[in-house]
Structures are given as structure tokens and as C-alpha cells.
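What follows is a single chain, given as C-alpha cells, in the form predicted on its own.
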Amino acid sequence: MKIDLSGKVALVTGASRGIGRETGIQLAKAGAKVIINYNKSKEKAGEVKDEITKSGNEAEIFQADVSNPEEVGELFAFIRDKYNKLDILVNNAGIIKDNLLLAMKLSDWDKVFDTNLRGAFLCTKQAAEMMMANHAGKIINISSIGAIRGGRGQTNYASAKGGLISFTRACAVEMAGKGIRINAVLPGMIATDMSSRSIKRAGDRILERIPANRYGNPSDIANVVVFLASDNADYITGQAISVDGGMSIS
């Protein structure tokens, strides 16, 4: 299946590394003009832009903390000034602050919610306003199978990602009549910087729980995101799609 996103404008939050990086690259390969959002990793974001532009595609980088309303406003003002539209939003920005419930600090609970859920709310609200003008748009929220499968030390992360699924479904109902499709992708154990500590600590035990018998790659997630961003997914909305090698059902 060939996917053509030529003429589309896409924003990927938290796109300087991992799943966000690969998603930005794959959207660009499909023809989209991509805004690479980052918070602190300017150099890494620049590397993503360079990889995209060297392939003859278009990309921009923009610093913004997605949990900060003012910075999100500046990000979307840039998109309006530069492109005057937004066709695709991928809410990928996320952090982890793992700890057991009784040892978890309130600040770590709040930080995870601020980035993983508040950030998606702020960006989705701005994106939906832009997309409504064209009566079309695709929003893909990157959740986690941690939202549907319990894990020690992740009460904050699991709750925020679970909230993101509910947010996806509620938004999908509101926006379907306006031509905007909103879905969530739930990655399993994907080999990234964020998961490296878990893989190093308990890699063999984790693999035993994955029927596909391998860790996922960022491209496994990016491929699904690109599909959901395309016209081929016009009749899909409000779904939470696990991409985990079968881990959530084992």
C-alpha cells in the first residue's frame, strides 16, 4: 500500500528521538512537511531535520514545552504563519518518572501528567481549531500498553496514558462530524532510550511476555501512525490500537 501525504503539514511533538524521531522521518518520506517539536534536545532535533531534508523533503524544528500553554501557543502561531494549516498532529511527547506508589513524589506525578496528558490536551485543542477550517485532519495520540496492563512503579505513567485513551475517544466523538479523525496507538516494549533501563534490568523476563519474541522498533509504531494519518484511515476514529507483538494479550 503506497501512502501519499504530499501537500500535508504534520506536527510531531517530542520528535527529537525514539518513536517521535522515526515518526517524523516516515511522515516526511510519505511526502508531508513536518514540524519537529522538541523541548530540550535541540541538537537531536536538528539531526532529524537534516536527515529529512537530505532526502529532499521539508522539515522545520521548533522548541516548545507542550505542557506550557504559552509555548504551545507560540508553536501553533509559527505553524499558522509558515503554513496556514495543519493536517496531521502526532501527540508523542512523553516522559517517565517511575517509582513505587508509596515512594512516589507528588511532583513526579504532576510532571508525568503535565507532559503526557496536559500536553496532548493543549496541542489537540489548538490543532482541532485549525483543522476545522478545512473540515479535515488526523490526530494520533501515542499512549502505551501500560495504560491497559499494570506495571510496578508506573502508577503515574499508566494513569496518564490511560487518560490519553479516554481523551482520544471523547475527542473522536466530538470531532468526527467536523471531518477530524482521532486515534491512539499503544506501543509495547519498543527499543528506545526511554525503555533502555527496563530492557537492561529485566530484558529476558520481558521477552518471555512478548509472543512475537522480539522488542519493537520505532518503525513499528511509525508505520501505523503514517497509515492512520493517511486517507486510507478515513473511517477509523476513536480507536486504541496496540502495537506490541501480542504482549497485551499474553
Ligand code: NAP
Second form
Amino acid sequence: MKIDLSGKVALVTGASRGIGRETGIQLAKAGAKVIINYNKSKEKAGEVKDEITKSGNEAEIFQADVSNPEEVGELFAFIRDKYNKLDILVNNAGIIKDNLLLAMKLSDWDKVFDTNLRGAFLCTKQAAEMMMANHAGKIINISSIGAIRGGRGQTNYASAKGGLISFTRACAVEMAGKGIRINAVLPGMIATDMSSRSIKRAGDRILERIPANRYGNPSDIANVVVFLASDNADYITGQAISVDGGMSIS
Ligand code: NAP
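One more: the block was the form predicted on its own; return the form predicted in complex with this ligand.
Next comes the full complex, and the chain you just saw is listed first.
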């Protein structure tokens, strides 16, 4: 199956590193013009843009904290000015601030919700408005199997990512008649900066819980996102798709 996204404009939030980085690169390989959003890692975002443009595709970088409404407004104003449309949004930006419930600071609860859930709300609202004008669009929310498994020290993260699945379903119902498809992808344990400490700490104990017997790569997630962003996925909406080597069913 060939996926052709030429002529499409895609925004990937949190695309300077990890899963977002690879997703931006894969969307561009499929032909999309990609906006690489980042928050703090300007240099790394620039490297992603270079990698995309070197292979003959188009990319822009744009700094915005997805939890900040003014900065999200500026990001979408840039997209409107430059492309006057948006076909694909990947709400990928995310953080963890793990701690056991009794030690969890309210500020760490709020910060995780602000980035993982409020950020997706702010970006989806702006994107949906642009997509409705063309009666078409694909939104992919990067949740986590942490939302359906629970995990020690992750009451904040699990709740925010669970909220993101519910948000996906509610949006999908509202937006289906407008030609917009919205799905969630739930990664398992993917080797990135975010998971590096857990992988180092728990090592083989985590591997034993993954039937596929390996950690995921960012490309395992990007491949599914690119499919969901394509016309091949036109009849899929409101779904929460685990991409985890079987971790969530073991
Ligand atoms: P990562 O390597 O830590 O990268 C996180 C990315 O998010 C960075 O590009 C970072 O940008 C960006 N970001 C953070 N806060 C932001 C903000 N306020 N505004 C804009 N961008 C922001 O993480 P990852 O592992 O690739 O995770 C990507 C997504 O997958 C997250 O939503 C995460 O929860 C989810 N996920 C990951 C795993 C896993 O095992 N890795 C498992 C399940 C779900 P800057 O560096 O520029 O600040």
C-alpha cells in the first residue's frame, strides 16, 4: 500500500525529538509539507528540518508551548499565513512528571495536564476550524497505554492520557459529519528520551512484559500515524489504537 500525502500540510507538535521527530520525517517522506513545532529544543528542531529538506521535501519549524493559548494562536496564524490550510494535526507534545500519589505536587499534576491534554484541546480547536473549511482533515492524538494499564507514579500522566482518549472519542463524534477523522495512538514502551530513565532502571523487567520482546522504536509509532493521516484511514474515527508489541494485553 502506497501512502501519498503530497499537497497535504501537516503540523506535528513536539517534533524536535523522539516520536514527534520521526513522525514529522515520515509524513514528509510521504510527501506532506510539515510544520515542526518545538518548545525548548530549537537546535534539534532545526536538525529535523534539515533532514527533511535535504531529502527534497518541505518543512518549517515553529516555537510554541502548546499549553499557552497565545503561543498556539501564533502557531496557527503562521500556518494560515503560509499555507492557508491544515490537513493533518498530530498532537504529540507530551511530558511526564512521575511521583507516587502522596508525594505528587499539584504543580506536577497541572503541568502534565497542561501539556498533554490542554495542549491537545488548544491545537485541535484551531485545527478543526481550518479543516472544516475544506470539509476534510485528520487528527491523531498520541496517548499512551499508561491510560489503560495504570502505572506506579503516573496518576497525573495516566489521567491526562486517559482524558486524551475520551477527548478523541467526543471530538470524533462531533467532527465526523464535517469530514474530520480523529483517532488516538497509544504507544507502549518506545525508546526515546522520555522512557530512557525507566528503561535504564527497570531494564529486562519491562522487556518480560512485552510479548514482542523488544522496546518500540519511534518509527513503529510514526508508521501508524502516517497511515491514520492518509485517505486509506477515511473510515476509521474515534479509535484508540495500541502500538505496544502486545504490552497492554499481557
Ligand atoms: P520526548 O522524547 O521526551 O519528546 C517530547 C517532545 O515534546 C519534545 O519534542 C518536546 O519539545 C515536546 N514538548 C514538551 N513539552 C512541550 C510543550 N509544552 N509544547 C510543545 N512541545 C513540547 O518524548 P517521546 O517519548 O517522543 O513522547 C512523545 C509522545 O508520546 C508524548 O505525548 C508521550 O507522552 C507519548 N508516549 C511516549 C511513550 C514512550 O515510551 N516514549 C509511551 C507512551 C506515550 P522540546 O524539547 O522542544 O521542549
